[in-house]
Amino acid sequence: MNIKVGLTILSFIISIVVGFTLSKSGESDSSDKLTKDQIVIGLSMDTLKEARWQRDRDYFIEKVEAMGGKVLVQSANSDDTRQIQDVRSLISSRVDVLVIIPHNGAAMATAVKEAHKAGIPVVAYDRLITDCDLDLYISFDNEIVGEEQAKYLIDKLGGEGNIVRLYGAPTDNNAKLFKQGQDNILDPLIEKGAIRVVHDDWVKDWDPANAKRIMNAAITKTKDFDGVLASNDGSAGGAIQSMMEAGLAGKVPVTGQDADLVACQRIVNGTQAMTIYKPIKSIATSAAELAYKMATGKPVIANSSVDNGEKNVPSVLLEVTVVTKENLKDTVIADGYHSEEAVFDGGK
């Protein structure tokens, strides 16, 4: 499926003037929820294995609680069946709004339908839920993430060379958007023979161990590559581990995304060239504010829309930043995302 981000003139005018008012389908009387002592928001998460997602959870809870609400959190450990069960549990708990970070964007369409039957609106957080009547989507412009990764690598290679590509989890719609953004930059160069992809594969579950296996296969095939286009920091870490074992770490640029602490340390140490910083506090607090507004019947302003296969979903898309050794202090450290000591001394 080609998921396309688009901002129509009409939706822009509506969002600016009156906002998107997102209804709770199937709810017979909204006044009952508005008079409750406390708003309750359900947060269904794919995983908490990565430090990035722990930060999302903590910032989200902190913001909701500051507004007087409560958050019920479930983590599915990257298991679709378990995530459906988690959603059903949150629905049974009579949450006012459901926020889902899907492991599989297609599988979670069922969760949206079940939530709507119970009169609960659904927000897809960071990853799109496809082929359903989704109420709201909040993320970063993920095609731009892929474009920035590819632009950086191509610039480092001087516009030509052999590369290895690690695409991300095939169940995550974001991985497809990252790849599309990368393709936007790479395809013209591949067509004229300036860039050659010597090995590529999808990293199941974004698991670094799977990324390492892919990189092992690439190195077994050929050591004649000039760069590694990895779609996130976990995949970059797995690839770099493989390269270390082959004596190649630090010899070619490796991209990443998420500005994980270990990735920033690798950038300082020279084994990873860059990462994409997606301000986690910004998306988590924005999602919390939007969900709380939905729960209290207030209008929600969306600055864009994304086609999820069934509808153009009102969407809030945030900006990203390319992070290299040269601007670490001005970005992730200046924002307080990581401390200077942890980045520059913790990896030694």
Contents of the next structure:
Amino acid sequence: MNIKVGLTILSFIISIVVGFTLSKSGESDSSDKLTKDQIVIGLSMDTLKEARWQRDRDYFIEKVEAMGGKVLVQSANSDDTRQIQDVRSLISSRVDVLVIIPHNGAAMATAVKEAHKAGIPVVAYDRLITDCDLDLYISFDNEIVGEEQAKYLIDKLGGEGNIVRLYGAPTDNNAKLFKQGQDNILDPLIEKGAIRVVHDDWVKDWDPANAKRIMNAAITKTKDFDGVLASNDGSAGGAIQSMMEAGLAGKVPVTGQDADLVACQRIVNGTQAMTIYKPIKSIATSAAELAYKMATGKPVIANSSVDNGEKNVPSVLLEVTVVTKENLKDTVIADGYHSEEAVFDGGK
Ligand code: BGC
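To test you: the structure above is the form predicted on its own. What is the structure of the form predicted together with ligand BGC?
The complete assembly is shown below, putting the previous chain first.
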């Protein structure tokens, strides 16, 4: 399947007015629904493991409630069967709109179909749901995330060297996009022999313990590597743990993503080189506003579109920022994402 971010490359903004024609099929026989005018939004989450997801949830709820609505939240603990059950339970609670952060972007196509049967539109949040008639996708430009990670590392290495690569969870469409972005930068250098990938693997469920195992395997194979291209802060943390035990932490640059507090602290103490800051408040509040609009039948403006294998899904893609020791204060701290004390003194 060829997933492509459309048109943004030309810095050409198209405005797509997303018209939602779904009607609530069962609505007429629900007296409860007829008397209830508070908007209810279902939020089905893959996990709350990474710190960012708790913030996504909290900002999302805060915004929906500020608009007068209510959010029902379920979290599936990285389990597809459980996430399908969660969605079914939200459908039977007769939510007006479903917002899904899929554990598995392919498996959740079923959930979209079931929601549509009940007349409920679906928004994919942060991670795409593939091969289905998805109504809206809100995320960051994930291919750019991968490009920025690889560009940073290559720059640090002066354009050549041996690297270890840790991709994300194979079930997460974002992981494929991060890898695609990284490949865009690395492939020409690999082809001409300037960059050699000495070890690479996918981190199942983005679990830091799996990242640590992959890094252990890399170190057992060779200690001759100049950088580690980790796709998020959780896997960077696992890799750095392994490097620490081998006496290698802080010796070569390690990339990340999410601006997790512990990752920012590692950037300060020098064991991690960079992270990608994705403004969680922006994605959560935009998603809340868009979902609320959909629930009230108002038109929604999308600035882009993404091919999910079945259709060009109207999409809203937000920008990301590269964070290093030099700009920590002007980015995550200035934005109020973490306090200066927590980042600079909390890691000690
Ligand atoms: C998100 C990352 C996150 C990862 C693990 C990805 O889909 O975009 O921000 O670190 O999932 O939860």
